[in-house]
Amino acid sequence: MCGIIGYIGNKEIIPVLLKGLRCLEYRGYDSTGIAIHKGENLNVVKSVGKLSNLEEVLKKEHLLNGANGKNGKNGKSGHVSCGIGHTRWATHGEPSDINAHPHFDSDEKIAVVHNGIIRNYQEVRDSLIQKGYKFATETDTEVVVQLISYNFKETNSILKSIFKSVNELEGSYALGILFKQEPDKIYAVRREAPLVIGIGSGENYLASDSATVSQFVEKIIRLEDNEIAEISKENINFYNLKGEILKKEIQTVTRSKDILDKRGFKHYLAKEINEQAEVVSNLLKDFLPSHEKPIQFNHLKLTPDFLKTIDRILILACGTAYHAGLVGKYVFENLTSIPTEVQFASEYLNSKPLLTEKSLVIGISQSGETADTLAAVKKAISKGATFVGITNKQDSALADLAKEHLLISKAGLEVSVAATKTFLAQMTVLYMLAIYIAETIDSSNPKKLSLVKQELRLIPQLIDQTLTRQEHYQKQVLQYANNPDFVFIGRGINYPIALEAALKLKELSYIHASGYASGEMKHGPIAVLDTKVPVVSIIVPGETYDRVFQNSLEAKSRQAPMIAVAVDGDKKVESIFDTILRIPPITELISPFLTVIPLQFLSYYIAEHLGRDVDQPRNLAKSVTVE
């Protein structure tokens, strides 16, 4: 969640800025900011709302002449371009113009942006305002600039100010900072928050991800927990939080050019929608080329010692992460028989962990730098158990925890804030390890392995098959675009389904909605039901099938619209439901592959109709980097 981008060059500073700023929109935000070097001043210019609203600023401050961003000379001729750039999701105060970032020092000397939370910035405050300090915002990161500030005023040293703020300091974060008296030099701080930095020829970049980076260079830097670099247009110097100096290595990642490509699709919600036979049909060729032979994860180091002794596997995830997960669970029982068990992330740092080094833990995560997650990790790993990482960024802090035990599910980027191509992936990652497992410790029953992976095999044909189907969702969902509150019911595999389809219907259009247990209805949730509570029933040949068609009936009793994700063929299903959403046929244990697209279309049309952000819904951001 939040953005930052910095720049030190000689190119144009502002369309730089904007552009970096403009690869970060996807990750969600409230408000957006800059601050340049211009002259002998740090020039700050911000404002509430969308990327636009700081370009209409800019334009009326005569920084940015036209719709094709450039801008005239910043300073002096000669002058290095220097700056940094925000995007902003709200934690500490509201959305606004004064909270946006860049913030000042009281001097106008010093700006910072800010991703993360500051744990004590309160106390921090308290202490600064009895030193004299006036604060202007509501937000923790006017503590970083303002502490900064008086850190330098008594080292005189930009650097040992730094190391010294840092240390006081408690939190998660990932800072950007400008120095009046330094025009030609950007630092940038990193504890528990992602922080890269770009190397180019005679330039250098700082953003919040490798892929903002790369639509300007291939080479980067990767800043690790509590370090501090020192970034000019020639060199980089890094340190740890003592001085130190450091030696860090670079890596190369592959250039995006098409980072914002939509490919013709009006959003791109509907272009990751429609990418995801292509998602899952890339990862069944490199792991499963074919079903006759064991699932190639070659690159995963587990003994078959250690996966014929796990006493336990823990999934921890968040959000749509955790739906996942708990599909997983359905899947690791039903092939290794091993007991499994899913908890939120979150939920987990109040618990007390049950694990051995017999435990397996595997840790979801689309970005890999969901802090929640990689809190639960943390302290799963400090307890013995064998970690297990699925992300989908390969550059990220949950691959670094994984190490040699890292699964990426390659979906390639998701811009979308609603997780949609990621779900699938992370799910056919869980399909392919539960496989993997039980191939090693049990080779009893290789003829149903041996079907769940012709199955497996299928799916991208079968997804295919599913979206070419999705104007007559459309058509049919539209119909209750006004109805104010929804249930969602699955049993066994598709309960998860039925959560993350409510869990989508809420981040994309704003609509109340439930997820249940179709079991769990008549225990107190039936109560809600009326004629204006549609009830979306998962059901789909198996052994859930007639418990799910009478928990349907139960709630059609009641009057409320019925909706059903259904199998072609199935008839019984039109005596009770008032719309059918169909789907190929499929069997249950495979089936949450299908039964969640007609879902994402559902919110998705309803979204659209309603004239709902579906690209970067309110209140929500991409990546979750603060507890």
Ligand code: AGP
The other form holds:
Amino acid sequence: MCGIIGYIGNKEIIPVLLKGLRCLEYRGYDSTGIAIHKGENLNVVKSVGKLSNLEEVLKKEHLLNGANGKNGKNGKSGHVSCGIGHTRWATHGEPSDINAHPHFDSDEKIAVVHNGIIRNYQEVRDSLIQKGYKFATETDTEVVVQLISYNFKETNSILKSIFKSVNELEGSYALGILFKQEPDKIYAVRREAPLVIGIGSGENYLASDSATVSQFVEKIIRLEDNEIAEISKENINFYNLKGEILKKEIQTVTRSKDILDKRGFKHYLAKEINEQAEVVSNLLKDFLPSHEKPIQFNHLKLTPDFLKTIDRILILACGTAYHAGLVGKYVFENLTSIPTEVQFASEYLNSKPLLTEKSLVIGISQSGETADTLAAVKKAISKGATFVGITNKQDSALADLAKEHLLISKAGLEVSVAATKTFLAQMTVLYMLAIYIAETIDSSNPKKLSLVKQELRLIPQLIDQTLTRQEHYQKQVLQYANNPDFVFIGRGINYPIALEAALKLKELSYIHASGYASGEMKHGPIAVLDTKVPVVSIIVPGETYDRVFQNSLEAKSRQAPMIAVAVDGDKKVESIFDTILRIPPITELISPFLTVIPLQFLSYYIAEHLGRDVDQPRNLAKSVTVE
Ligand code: AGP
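Output block for the form predicted in complex with this ligand, input the form predicted on its own:
What follows is the whole complex; the chain from before opens it.
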């Protein structure tokens, strides 16, 4: 959940590091920092808070000029520039200047940036303290740099000190390391945390993701677990933990000049919500070119024999991806009749895994890096289940685990920390997978499947129509911006949307919100209702309509302000709801694609009105790489 950048070459170092950090800020924004070679020494500059704070410090120290972003005293053209940078999501020690990375050893001869967790840090720290080491911070990262320093003194070899330290450190982590005595090299280590090297001509890059590297170059090498790279300007050596040299494959990525373009929107979140029709449309073009033909999943190597014997489906995910999984449960059970369960990945880790070789496990993660999901999936795989991975990131740990059972949700880079377009993309893939399984095992009425496919093909244009109403939604929801609590209710396939809406409102606006199955309200939660707690009912025509209506009446009778998400032409809702967020008419089974949109806008506009940091809400990070 932290971001690492590194550069070695002839460019001015600080602007390159800052550009990289800007792309990586989604991974954490509690503090940022850089380390560069300056004269004989290593120079570390860091600051609590966002990247803009670091830029201010660099300007004050005359390391960065004003508007043109060029260097002050450092990295003159023609000289080899070498540096590393970091953006942090705090795990060990509060966000502060001192706990910000890079971290020095006591002699200030080694600087380290780190993403991940050192599990045995307390043990290593205690043993180093016994050897006379003093620690200035509360971080696990300082343990890494002090251990390397100790091992360097013991071995008098940079590489040996790294090999030895990595063998002693437990956990999941990625490291970028600079040594004062080696001004033209960066060392990198990967263990279960992403790290990519970008290869240029006479320059090389290091970053936590390939999107960042693709800003600069198109040739990349992905480090695998337990690999170490020794990166210089013209050359890169790769080693395993025994110190043996490895050969690595170079891959090509599409060069992307500006992955951070907001395309005229005020926030990435608004841009990403507005991209949802395109995202779903692109996926449908790939998988469902016509409703008359079976779904195409050519690259998914699940045999019909296996699909016909699946005894249960287990979906593992966290947060918004978990909500997509809950929608998937309804779709799988409706179309394939295969019992489907959805579990929070973090909870699955503590449960007894009731899986057989006939079980299908689906892991969903937009980042493909979520530690809980990865650990849960590994546990399920170890029980012999077949695993299908759904992720937005081809170069992720989840994608590696899925191997030939991988479905990429192709939503494009999602910068805003709150997931929106990746949610719709995950749902689309789940619907496609359910139809594919239903068609293969012949479990559903072909006419019904054809109808669902026909309706799905209309979804992009219905999303487009819904998006045209955003200004209207804005006017409708702002009157509720000062309410301290919200309750969202839905039933059946829209119960997960109630959960997702509550999550979105909490993350974006910091207003407390809960999502409930509407039938559960009377079993307790209704006690919280009064004139200050708006109830948002997701009420669409279909099997659940009458019951949601009844539950909404119960809420209304407790004087709660009532908001509905309802389809055009539904007059009945006008009798009880104060505000109606209208969506185009839609069948219940595919309604989540539309019902979620006004609720994304509700959260967005309220958060914006309250002056929240919409794209980077407090305390959060885009990928959560700690359990
Ligand atoms: C979504 O808005 C959240 N930021 C969060 O719940 C997220 O969905 C969750 O952490 C899972 O992330 P993943 O999809 O990358 O695994």
